[in-house]
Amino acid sequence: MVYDMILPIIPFIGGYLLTYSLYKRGVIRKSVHISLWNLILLLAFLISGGAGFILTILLEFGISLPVNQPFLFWHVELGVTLVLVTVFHLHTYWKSTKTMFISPKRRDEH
């Protein structure tokens, strides 16, 4: 099975850049930008995780159905986009995210 890496990533990068630039120009509020990408993150997780969960159950019971390959395809494709949207999420919440990576001693210095 062949998986596309570039094709699903392009619309997400374009969409993020579009909503981020609209937010920076004051066309939309930051909360709209964040809510939209939180929703996309949730949907990508539910579809990818749901497909993975169904595949695991089918595999556990030794069931091979015609839907196994499409589920596997969408599980991988949305997993790739999930990684990308997670990077966007970290960009959005960078100030709170970086505190997780700074040691407690250094945190007191900031």
The other form holds:
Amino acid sequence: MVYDMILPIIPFIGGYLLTYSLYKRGVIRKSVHISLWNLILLLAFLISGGAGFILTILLEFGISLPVNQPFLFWHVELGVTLVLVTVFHLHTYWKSTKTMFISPKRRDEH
Amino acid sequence: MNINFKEKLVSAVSTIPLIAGVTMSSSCGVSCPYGLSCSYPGECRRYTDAGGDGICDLGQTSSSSTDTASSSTYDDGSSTSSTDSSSYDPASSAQDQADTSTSLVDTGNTNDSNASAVTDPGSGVDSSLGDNPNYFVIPVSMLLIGLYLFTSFLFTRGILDQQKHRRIWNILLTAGMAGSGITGILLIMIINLSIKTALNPSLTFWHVELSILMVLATVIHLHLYRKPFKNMFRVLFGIKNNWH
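Can I have the other form now, the form predicted in complex with the partner chain, not the form predicted alone?
Expanding to the full complex; the earlier chain stays at the top.
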């Protein structure tokens, strides 16, 4: 089985750039842009993470079902999207992300 | 009364990591973590060969107890060796083990099939699905849930402030996400390019373990940031916040 890498990446990069430019031009509010991508992140997580979790549970109990292969395929495809949208999420909350790695003392020094 | 009950509940739940740790260490010690039957030096650092048959004892224990399909592949003309392998008992005498090793060396076909099982550690996710490896889903999940209850307890007692509490779980989420994402992308590349390496089972194993961390840390993340999470639906769909 060969997994498609373009389908779960290109439309989402295009979509993010589009909503980001719309927000920057004042067409949509920042909260709409952020909430939209948070929802996409949630959906990607639910499908990819959910399918992965079900697959792991089936593996643990040694159960082999015909749905295993479609589950694995969508787990991988949505997993790629999840990684990409997580990068967008870190970009959206960049200030909070920086504080996660820099201690309050060092922040005060700067 | 209510506070007393809560304290008891929290102290009972905080023992979960200990139980999970004990369960995990015992299961690690008994069988091969990857569900393989390796020859020396093996895929991990736990190679042990008390029987002296050149195959890791941990893999033989797990394969003899769980994988009956692999023993049926032995049955290609040599019915004696098939019976030997299917009735393999780890507690059997040294004589039995010597017999098994002799049959592995002497019988050409049996040795070939065994060698392929030993040297082929799997070619990515597709083949590893049939190996039935142990991913410790329940112990790791219990460990993480116990850890969250412990940090929540420290937060409610005022030992840990909200910022630090969130920071700990954000770091764990980032670590899980980065680890799971990187190993996942590597696995896709390995599968798409049909690369067969000895690292494939290890990559799959760590991908699963880090994904468990990621999934649970995400659920905790949603719980920690539940107010902005509820706002998301209000902003997008105009749903009023009636959840308490």
